[in-house]
Amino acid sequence: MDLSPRARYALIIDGQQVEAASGETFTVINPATNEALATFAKGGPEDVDRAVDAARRAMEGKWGRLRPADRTRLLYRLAAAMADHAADLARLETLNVGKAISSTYAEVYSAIEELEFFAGLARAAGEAFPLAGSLQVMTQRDPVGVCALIVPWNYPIMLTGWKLAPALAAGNAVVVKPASATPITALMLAELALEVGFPPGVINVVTGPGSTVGDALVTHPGVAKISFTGETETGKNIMRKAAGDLKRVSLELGGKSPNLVFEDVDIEATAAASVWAIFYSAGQSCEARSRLFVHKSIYDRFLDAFVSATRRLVVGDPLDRNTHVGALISPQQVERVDGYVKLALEEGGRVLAGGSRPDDAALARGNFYLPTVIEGLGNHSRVCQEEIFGPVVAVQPFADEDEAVRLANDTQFGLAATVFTRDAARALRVARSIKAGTVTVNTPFTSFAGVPFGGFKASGFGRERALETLHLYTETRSVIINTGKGPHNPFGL
């Protein structure tokens, strides 16, 4: 399959590439040049029957007559087509997004093991356990039906695969909605996937805008299922508007973690670790570690080495193997960063990196921003409460456990956290009073096949990559039987 890049894009609909019933198209550029980069199919509401009629034609057709160990080889096909054409699928990814390739490698890979741990789920549809006396109970887990997977564009070929895998193994069909400012490998996947054997209207993608193709998945009645990552207030709009015939709802929603330094830590290994924890992907990640709290004790020497670190950080060609931080998704998206560095500056916060668009020549037509390091400001500042989204993060002090377990609990967000110690018992305490639905300890990493990710409080509820996300997509019957001699005569007559 060539994946090169292409000038026009259309729906995927029932296993066709469609054009939107309004005809309409929209442009989507390249963030590191602000260059038109490809034209789309615009969908609309016509667009979004059309592909849950297929969805739901798929699932009451040979899909549905699939035996979980057919889906299970179609996943494993689907991972092994994706690793076939890793570095074509990274290419897209970093020329539509606009992060550094070393990301975008990282991120294929992450949807392929993604597709491979539920492939191996496929067959976990129920289990059987005596009840009482003569009772014995099954369980069976059944597809939900159409799910809408509405995907952010800060990660659209990861959290495809993230939704797409447990979906799909669970036996359900899908509509997937993209960003509208990255489509494409959403579309990829879902043409490797007929390429590889699964059946029409199994998978469709229709992008457009989420005022129109958004909404109408979310209010369909034949969506069965919503699957939503992105911002909080969406997420609350979303959940409003799917009440109305009881969707089932997953939401993973915004971040303002917590970093926690305490003093015993290897200074230099720490510093660097914490780097990679708020600038990998510029900032734009749902779970970037933007607030670092320090130990007074060492709060001197570890901000030295971390800015140091920061500044070491290689801004530039997102398509260069050495960059470190690429571009910021669009002007827009610049101008929000750079309006709240200004605001951190309005509320006495200090400028120790960073704070400005990088004043190379060859990045000035992209959406480049420096990585930001700030300090002076308080825990309670719009700075430290608001999900920036880019390239920022906030240093404040803590004096001891108690103070830094509070600062870090102090937001309206609880997505994940990071603590640094060499204490294993106060790492086992602090983890379990924080209040976020990952804590990771001596390590940036927050998220890997297998393990629950997702959040407390405005950060969502219901989880990703694990056993219990392949439950949020399915309907569970217990068949409760007697195996006695004779039916039970309740009332002895």
The other form holds:
Amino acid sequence: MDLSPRARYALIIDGQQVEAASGETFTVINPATNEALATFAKGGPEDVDRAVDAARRAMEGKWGRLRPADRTRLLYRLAAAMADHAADLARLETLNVGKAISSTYAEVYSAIEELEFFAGLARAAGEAFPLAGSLQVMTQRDPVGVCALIVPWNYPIMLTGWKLAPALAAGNAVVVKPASATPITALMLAELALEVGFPPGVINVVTGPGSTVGDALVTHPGVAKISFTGETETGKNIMRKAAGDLKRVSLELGGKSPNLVFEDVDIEATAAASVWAIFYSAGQSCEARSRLFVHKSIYDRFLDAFVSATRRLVVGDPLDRNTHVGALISPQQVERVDGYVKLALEEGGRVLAGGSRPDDAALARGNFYLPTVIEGLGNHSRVCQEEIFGPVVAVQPFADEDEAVRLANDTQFGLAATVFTRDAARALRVARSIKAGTVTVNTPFTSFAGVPFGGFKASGFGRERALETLHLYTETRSVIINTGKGPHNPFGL
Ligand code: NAD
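Please give the corresponding structure for the form predicted in complex with ligand NAD, as opposed to the form predicted on its own shown earlier.
Let's see the whole complex now, leading with the same chain.
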């Protein structure tokens, strides 16, 4: 399949590329240049109706009758097709999202590993066990029904893969709603899936605004389950609307994750790891460790190392393999990040690195912002409590372990946390005390296929990436069987 950039992309419904019923289109930019990248069909409620109907028919038809082993094979084939096209997919993703090509390459592989992981689980079935006396139980899992997969702009292909894999492994058909700013790779995955043999209607993609396409999916009576990743406020809104007909909902929402550095660490190595923890993806990660807490006894030395590592980051052309930090998604996002930096100054903070757009003329057209380190703010400042979603970290000292844990938990969010220490008992103690879905020790990496990923508190609920995720895409039926010689006679009649 040819994955070169195209000027024009259509919706994918029932295996066909189709225009929006309204005939409307919208244009998407390349964040590194702010030039138009391509034009997309602007879907609406009528297109959502068509897509949900196609998904329902796929489940009632050939797809619904496939053996689990056939689903396994198709998922492996899709993973292999993605691997064959990994370079092209990464390039498309970088052109669309603006982030460094080394990152998007890794994210394509994250989606591939997800498909492979769930391919192996497609046969996961129920259990059978003796209950009491003559009673035996058999549990069976059915696909939940048509799933709406609503994806944000920061990790489009990766999160589409994370949602598609368990939904399809469980036997569902889906309607994918990519973010308006980043629709390309979801469409390409759906085309690849058709090419490797997924029946039409199993994966439909409707591009368009969240307020119309997203809303139509969330309120559509034919949608059984919503898997949403995005902002906490959007998630709350979706949950309220989904309550109308009791749709199943999984929400992966925002974060303000802490990074705790204790006094016994290797300072240089920990500084390097901590720089990745915040500045990967230009800080536009739900689990970006945007609050850095450092033990007061090493605070100055650590900060020197951290600031100097931050200044060594290459901010530049996202297509260049040496770039660490690419463009932010939009001019508005640059304004938003800059607004938070100004707010930090008003709140009494000091900018130790970054704090502005780069003055490199080659980057002037794009949405670039320098990796920014701020100190001097209290944990209750807005900059330390609100999700900035950009390359900004606030550093604070702590006096002891109790204070570190208290500060780490002093947030509405609970997605991830990182702890650096050589003291194994302390690492486990602190990990256990932090209210977050993922705690990493001596590594900034938070997410792997097979490891549950998701939030506590306002970071959402429902885990992705693991066996329990598959269960969230199924309904369980318990069949209770009396194996005695006659029926039970509870009234003794
Ligand atoms: P967003 O909430 O604005 O949009 C996410 C998706 O929802 C988009 O496809 C959007 O079009 C759609 N949408 C918007 N309004 C809708 C509505 N009323 N009904 C239905 N759908 C609607 O989020 P974003 O700005 O694209 O993404 C950034 C956010 O995502 C951040 O808060 C980030 O922390 C979060 N995020 C969380 C995780 C996680 O796993 N917890 C991962 C990545 C991103």
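Positions refer to the first chain, counted from 1. Under this definition, the rigid core comprises the largest set of C-alpha atoms superposing within 1.5 Å between the forms. All figures in this text were calculated on a predicted structure; none of them were measured in a lab.
- Taking 2 Å as the criterion, residue 8 does not count as shifted between these two forms: its C-alpha moves by less than this amount when the rigid core is aligned.
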